[in-house]
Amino acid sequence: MSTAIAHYLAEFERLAPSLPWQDSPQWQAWRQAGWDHFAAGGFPTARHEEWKYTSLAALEKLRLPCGPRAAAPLEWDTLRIRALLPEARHRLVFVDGTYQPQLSRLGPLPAGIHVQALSTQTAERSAALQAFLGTVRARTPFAALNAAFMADGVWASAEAGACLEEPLLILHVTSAGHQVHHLANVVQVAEGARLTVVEQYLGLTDAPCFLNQVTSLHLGAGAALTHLKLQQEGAGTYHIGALQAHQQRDSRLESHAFALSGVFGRNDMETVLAEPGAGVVLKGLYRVAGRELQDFHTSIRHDSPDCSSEECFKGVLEGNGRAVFNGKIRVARDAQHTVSQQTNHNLLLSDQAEVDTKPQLEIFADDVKCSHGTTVGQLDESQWFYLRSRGIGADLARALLIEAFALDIVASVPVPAVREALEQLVRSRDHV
């Protein structure tokens, strides 16, 4: 047994379940059976496939206890100015892995409309969400680890019909460094329901951390959900998320993802087109710098007819920092009538920056419309040059021509104020 492993087995055995509605014989199993499949494996490394490109040689040598810790005390005045959505009316906050009730905001919510943190469950709902959330903890080792330990998180959900007109925000927030969090967000969209989720997670230190959390979306037949992940973490983050969502007859999912920020980031995306009409629309920008990483792997499996995907992410990339996509399209053999596109754009403004990149299309359909493709350059120097020779300072002039790739993603967001708010962010940065 590898030292890494023996130092989450110890803390696996430490730690007590924290929950009252986790103790009990069931979840028990369920924290085994999930330790056990991550133990099996252990952490992958360069001879894994999926990993080739990813190495976790550095989070391995951490040694950071693992279980929420008493969370410190912040007030949301400190936070809204770094909420993505301060105004918010529905908004629940975690520092430290810890729900915090008292920065939290449910305004009132429509008919069929439940929002709860997974501490405030009760012991008869949390059987229904192993159900949910059995399907993604055999996803990746991490989110295997997840179930192991994951002590708190989000549950969403819409009823038949219903719809939530405004965000729904859930902010995750780490204050104090040297601490492992595992958590875990469920979100069920019923029958023709509509709802709108951001998940932000914000780093106030620039201490060695570590966040491994899981998103497990459900969309039944008719339904809508829009879905967004901002990452604007410290600089000691190692981030590792997987987010797994099923679709069935023609729904609709729209999920964005942003990676601003973090030491190592890793993202592990999977839709399931399960029934005929289904449509989903993934699109994501990431940015590093210094030293940093950020690594993306999607993967949208078409298994029914009659159903579409659009796929775009786009990187910058700055000094020695580094970032992987692997795009993973896959057709079944029954999946006719299959439209689907698939694109990967990287800028990279430096000489030691680096990018992997590898789009793929698995197709054993025959009467499909599918595409796929990436570019990987540098900024135009004759765009460059048009703008200085309008007098546009240097500075001025680069910062531009960033946003003008990057915020090609940000105008792709369908809610109007989240997308005002990532506009200003992605300025902000690039005019420092």
The other form holds:
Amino acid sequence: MSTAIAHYLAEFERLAPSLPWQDSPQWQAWRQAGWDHFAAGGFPTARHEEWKYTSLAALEKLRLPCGPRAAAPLEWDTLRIRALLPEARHRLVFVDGTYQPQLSRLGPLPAGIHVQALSTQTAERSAALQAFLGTVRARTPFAALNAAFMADGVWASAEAGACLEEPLLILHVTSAGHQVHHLANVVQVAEGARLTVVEQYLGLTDAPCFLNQVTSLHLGAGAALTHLKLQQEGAGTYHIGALQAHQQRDSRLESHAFALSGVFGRNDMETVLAEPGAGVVLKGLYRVAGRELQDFHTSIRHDSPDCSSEECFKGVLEGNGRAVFNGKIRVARDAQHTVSQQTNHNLLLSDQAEVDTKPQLEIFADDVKCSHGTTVGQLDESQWFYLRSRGIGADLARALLIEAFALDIVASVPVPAVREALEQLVRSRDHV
Amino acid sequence: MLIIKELHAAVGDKPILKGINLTVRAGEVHAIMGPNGSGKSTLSNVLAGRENMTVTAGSVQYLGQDLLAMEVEERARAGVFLAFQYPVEIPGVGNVYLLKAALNAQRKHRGLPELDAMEFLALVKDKMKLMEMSESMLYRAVNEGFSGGEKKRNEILQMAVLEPTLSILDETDSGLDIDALKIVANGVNSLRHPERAMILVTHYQRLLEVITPDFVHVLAGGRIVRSGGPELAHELEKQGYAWLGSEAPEGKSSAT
Ligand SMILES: Nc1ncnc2c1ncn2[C@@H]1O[C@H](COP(=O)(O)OP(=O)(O)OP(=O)(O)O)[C@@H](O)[C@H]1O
Ligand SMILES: [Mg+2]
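Okay, that is the form predicted on its own; can I get the form predicted in complex with its partner chain now?
Time for the whole complex; same chain goes first.
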């Protein structure tokens, strides 16, 4: 057993008795299965196809204590100025892995909409929850590790036909550092229901920490879910996220991912278009500078006919920043009339920055429209010159061009308040 | 206003300008003609500060300052304006944003207060009328999807808004229909002023009929091989450039 595994095992044994619902044999078994699955494979290395370009060596060396810990008290006023939706009527706030009722608020929810922190679920309700968390064995190594340790997060559901117009904000704040946090969010949108969920990960510390989260999305027939994830992690944070979406007939998922800071980010996003007529839009923007890394592995499974997927990721790389994009699209044999589009564009602003981008199309049906394209380019010298020749300063001209490059990803966010806040964020990073 | 002395410039290791001498005084309009590839755009771009064109020798003084030592944006703020032969499309940057940022950068440089949105729009709309441009072009991205003629008009609109001290128009007339040419010429003529100067790069006499230059120069092989008055343009129109070959003076070719 590697020493890293031994460390996590010791932590698992230490924490297991205090994790939620451990009096239930099902949960015990589920967590144990998560641990076993992770321990069997250990930390992936470059020999694993999925981890070829992203080294976990530094993360493996971090031996931080796991689990929730008593958070230092924070005031909402401190967080408000950094919150993506400061005026959100519905927000659940977590600090250092633990739900903070005093920082959260839930306005009156329409009939059929339920939102709760995982840690406040009763053992009875939690049985249903487990079903939505899926089979542990099908998980990525870190999502399996999450199954073992997960102690908090959000469970949001919309019953058939229910609709919540305002976005639900899930704000996770890392404040103390020197800790591993495991969080899980489950979003369930039943037949014909509609929901908008915004996950914001905000780092207030540059101390080393590791945040390992899983988000499961379930869309019933004709359901519509808008999902957004923003990573604004501190300079010492390793962030690993898994998004698992399952879509039934004619459902529509729009997911927007913004990875704007943090020393290390890895997202495995998978959506299964399980029934005919389902559609997914995946948009993403990653920015790296200094020695940061962002890695997006996406996988869209067209398992049924007449489904559509539209995927566009963009990256802006500066300094010694690195990025990885791997976009898998799998079209099953009988998924006829699939329409699928994938693009990944990268803007390299320094000679030391590096990106590995790889589309991975596996198409087994014959009547499909699938396209993909990747580009890696530099700032357009003639555009830069043109702006400057009109009197615009070199830095502003550069910022404008970066913004212009990234803009369509931000512009595609359908919630105006979130879109405007993101525009500001993308802009402020440029103007520093 | 502008004194160019023995200017040599290269693109990569390829010498393009091989000793340009040219003096432009306030109030003057100079036309530069010459065969394709002779270096007209290179000269224009060097004056605007393009970085991939290296000045290997010579000097350029603008209003008593060393122009070549100034950054691109400093030159612009000091009143140098280049209307591009091929205006660049910049998707994602609004035309109106560019105009406003450009104007305010210049005003700030001159110690003038920045214009607010209302004042600015009033000014721009006025200039757009002069250019007979539809207002909708303001709200599109810079030159994106503009027709060839629209791009040229947009260049002149920027010029009209910025009111540069030294305007360099690189083939702004190429690709314009007759009506558009008149509009552009009106725009340019409206900017003629005893304290401003212009350099018009063109292949056609027809532009010089509507904007009468004080001097015409012929640039060939990276040098000014001939200078004269407006009548030189007529001659060129009739005879082409071939006849200049034998007469082209070696070495010094100056125009004042
Ligand atoms: N980026 C470049 N790389 C290589 N050669 C270049 C570059 N830019 C210009 N040149 C060369 O420099 C020479 C002069 O070009 P320039 O564009 O200045 O000519 P011009 O007089 O403006 O021609 P035209 O009348 O066709 O506009 C040409 O031979 C051209 O091929
Ligand atoms: Mg030219």
